[in-house]
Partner chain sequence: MRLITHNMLSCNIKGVTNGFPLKIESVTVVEKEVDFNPDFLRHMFAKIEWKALVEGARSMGYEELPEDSPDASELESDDETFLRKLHHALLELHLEEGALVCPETGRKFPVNKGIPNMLLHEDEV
Amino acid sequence: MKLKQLEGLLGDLEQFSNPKVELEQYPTGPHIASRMLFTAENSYGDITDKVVADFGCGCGTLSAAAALLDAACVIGYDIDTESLETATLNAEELEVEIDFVQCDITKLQLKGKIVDTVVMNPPFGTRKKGADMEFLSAAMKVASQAVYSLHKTSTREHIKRAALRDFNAKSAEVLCELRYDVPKLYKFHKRKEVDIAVDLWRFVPKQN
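So, to be clear: I want the structure of only this chain, in the form predicted on its own. Can you give it?
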């Protein structure tokens, strides 16, 4: 599948109808999601025929992208029932098979490296300090091949240090810097939309 085609399909998905600020729910736009998954597959072969987990999947944009790129199995995890209902409808609309699981990522009790690749757009930790790190820690415990994740560019050094020192990463690489378009979703947002600089990371876990 070509990148433009993937972006077009993701652009038709339903997003949060009632976003929850405490969960830092922001939609992953089709531009970023398509490039994230396209790069994971075309540069590294980490999606097609692989078991892919989407942590904090929200309305399932990254999950859908993985399924459209022919992942062997896609599992989307999220704590929010409403988001998972929307994600399920999105999967049905695209006619792709995705398993959705309601759970708290930070309390995930998965034993060992049961998935090949984790993709995620975690909370950036602006409402709950360290939320991004909790997601990264959880992802590194279950991925056998790679973790793809978006984090604020301003946290780059902190992320790299923590991944290599604390989360058992063999390598932590910023693949590109992207502009994350945050629309006005919440009352406290003053401007119509804001661009945030984010890094697309690829973490490779050490093989235990």
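Structure of the form predicted together with its partner chain, given the form predicted on its own:
A lone chain is what you will see next.
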């Protein structure tokens, strides 16, 4: 599948109709989502024929992108019922198979080494401090191959240090810096917060 085609398909997906502020529900736009998954596959071979998990999948944009790039199995995890219902409809619309699980990803311990790759756009931790780190920690425990994640550029040094020191990463690399249009979803968003700089990271866990 071509990048443009992937971006087009993702652009048609339903997104949060009633975003919940406390869960930091804003979608990954089709531009970023398509590039994130495309890079993961084309530069690293981390998606096609792999088991891909999407932590905090929301309405399932990243899950859908993984499925469209022929992951062998995609599993989306989110805490929110409504988002998962929308995600299910999105998957049906695209005619892709995705399993969804409702859970608090920071409390759920997944067993075994079945998951190859985790892709995620976690809460940035602006509402619940440290949420981004909890997601990263959980992802690094589960992935046997790689973790792709978006984090605010302003936290770059902190992320790198924590990944290498605390989360068992063999490498932690910023693949690119992106402009993230967080749509003006919430009243408290001041203008300058509408467009923020985020890093696309690739983490490789140490083999145990």
